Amino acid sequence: MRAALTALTDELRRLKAIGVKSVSVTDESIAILRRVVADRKSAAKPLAPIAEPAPSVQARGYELPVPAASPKPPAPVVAPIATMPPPPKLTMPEGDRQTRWNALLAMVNGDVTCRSRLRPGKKVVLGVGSLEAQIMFVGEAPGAEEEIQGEPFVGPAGQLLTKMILGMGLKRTEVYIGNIMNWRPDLPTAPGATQIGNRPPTEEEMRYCLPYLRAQIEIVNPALIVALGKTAAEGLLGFGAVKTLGEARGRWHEFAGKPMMVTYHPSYILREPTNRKKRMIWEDLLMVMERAALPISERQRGYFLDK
């Protein structure tokens, strides 16, 4: 009997989802299943709960219920982000700017911290490029390439990032490239499987790494900064400062007693490469060049004009 109600109740299901909205049922059929509810309430066992109201079948002036579809299974808990401890008191050896940095590599490699955060075999990441670099560029945190490298922006954003950097003509190797945080966000992960996708930082997380990242600015003495992505602008200036992107940049902040400016990450472009994206980044660039006294030619000036 219970087959023989499951394939009603499918095929009920079946004709509801093409439309049709009523069946001939004889009184024959309406008395069996009348005398299998009859059964199954004598036997302490009633039908389940119908969610809610579902249409009926219609047969001689009687209504049969039209069994309601399984609920949707719960969706999956995601694991909480732990607790972070209070941000770590460095103390930085005196010297000359390697000899410093070096102190802080050491130092960052050696947090416990950061380390527990850390998937087998991935690496913390500093920052990187010149100690003496005008600009200094700061992203919010490692991702996969990142941290199986231990450098920021070695992925595909990276990438454009570097030719960004050629076209306001300079090289990678002259300007400083960092992060606020020091490893890659962790997202809950099957034992032994490969992490897929990133998550933003938490506030409590950057807040944690942002006394390495201030070292970093105080060891290379940069004279600007660039915040890339509404995260990292949001970790520099304050959470709840940066309501909306296009509300920040454009125009010049100050973190660290340094002038900043805030644009788009690279990834926005890679999401969409158009012109006007290219050329929204762009124009806070050549903000940038003009701040930091860079020779800008009329050809740089029309990159990404629409034509």
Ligand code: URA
The other form holds:
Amino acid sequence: MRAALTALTDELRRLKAIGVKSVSVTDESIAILRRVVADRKSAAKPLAPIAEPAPSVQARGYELPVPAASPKPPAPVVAPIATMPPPPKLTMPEGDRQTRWNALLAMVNGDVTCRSRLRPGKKVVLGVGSLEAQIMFVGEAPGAEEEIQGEPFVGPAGQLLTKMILGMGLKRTEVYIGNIMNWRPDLPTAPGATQIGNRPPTEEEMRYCLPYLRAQIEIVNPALIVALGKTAAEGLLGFGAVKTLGEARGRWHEFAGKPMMVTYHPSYILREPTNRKKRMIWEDLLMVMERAALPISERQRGYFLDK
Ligand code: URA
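Let me have the form predicted together with uracil (URA) next, following on from the form predicted alone.
Below is the entire complex, every chain and molecule, led by the chain shown above.
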């Protein structure tokens, strides 16, 4: 456990050094970390002398203490995130949408780079939904549930996304849901243990996976794209193109020749489920509904207006 905790600390420091501001952590992981921290407190010997304020992990509204930094951080005990080969050049077959999508699924499942990033028993994730969808939602990367099921947005954030889609008067099966990433970005985890938390994908990782997303856009040919969260928006619009999500959301951008709305990621609401935040996403989705010529009732227009 001590080795795993040291590895986690090293990785958090490394991520902080490359500009990663937060990683999300599941409730289960929080419970495990709390136990570790409690065990450490009761142990006779601390892991390392406290020399500077500990970095923190933000997780669904929790602030988790992370073991304090020593004056000279020890050499990382985990390999850094492997550098990526150049993005794959995909040659799509002729045929109808289903034929091409099936071929793409076979390509991503056979991609050795994607496969090499998976933990044992976990799955590569491609998009899901109607291949004739008018609206395509694009998120960041699979999380714990998604890499088990091999389907995007099936965990807590996905359940909220499904509710948002229902609120728009659509079924989940009537839209298309994808991610920039086809695998869950790794964090150091002891062999056989469950990965604790998620980290945002690096620029290189997203660049590697982008051809798969572009191919899905080409196959589905949606009228509109909705980018969920800053990472997805940056992955699509270019790094450095999105200074703050507050400034990028609620207006139309363009990706792959399609109008693209940027809005908050559903996990933003999960962290603080206030009507004010729900309304912000909802106003963006009302713009999407208007542009997609979906019917909008007075009731829908008024969602989440109550404080
Ligand atoms: N968050 C994402 O961005 N994508 C998923 O598939 C799940 C959670």
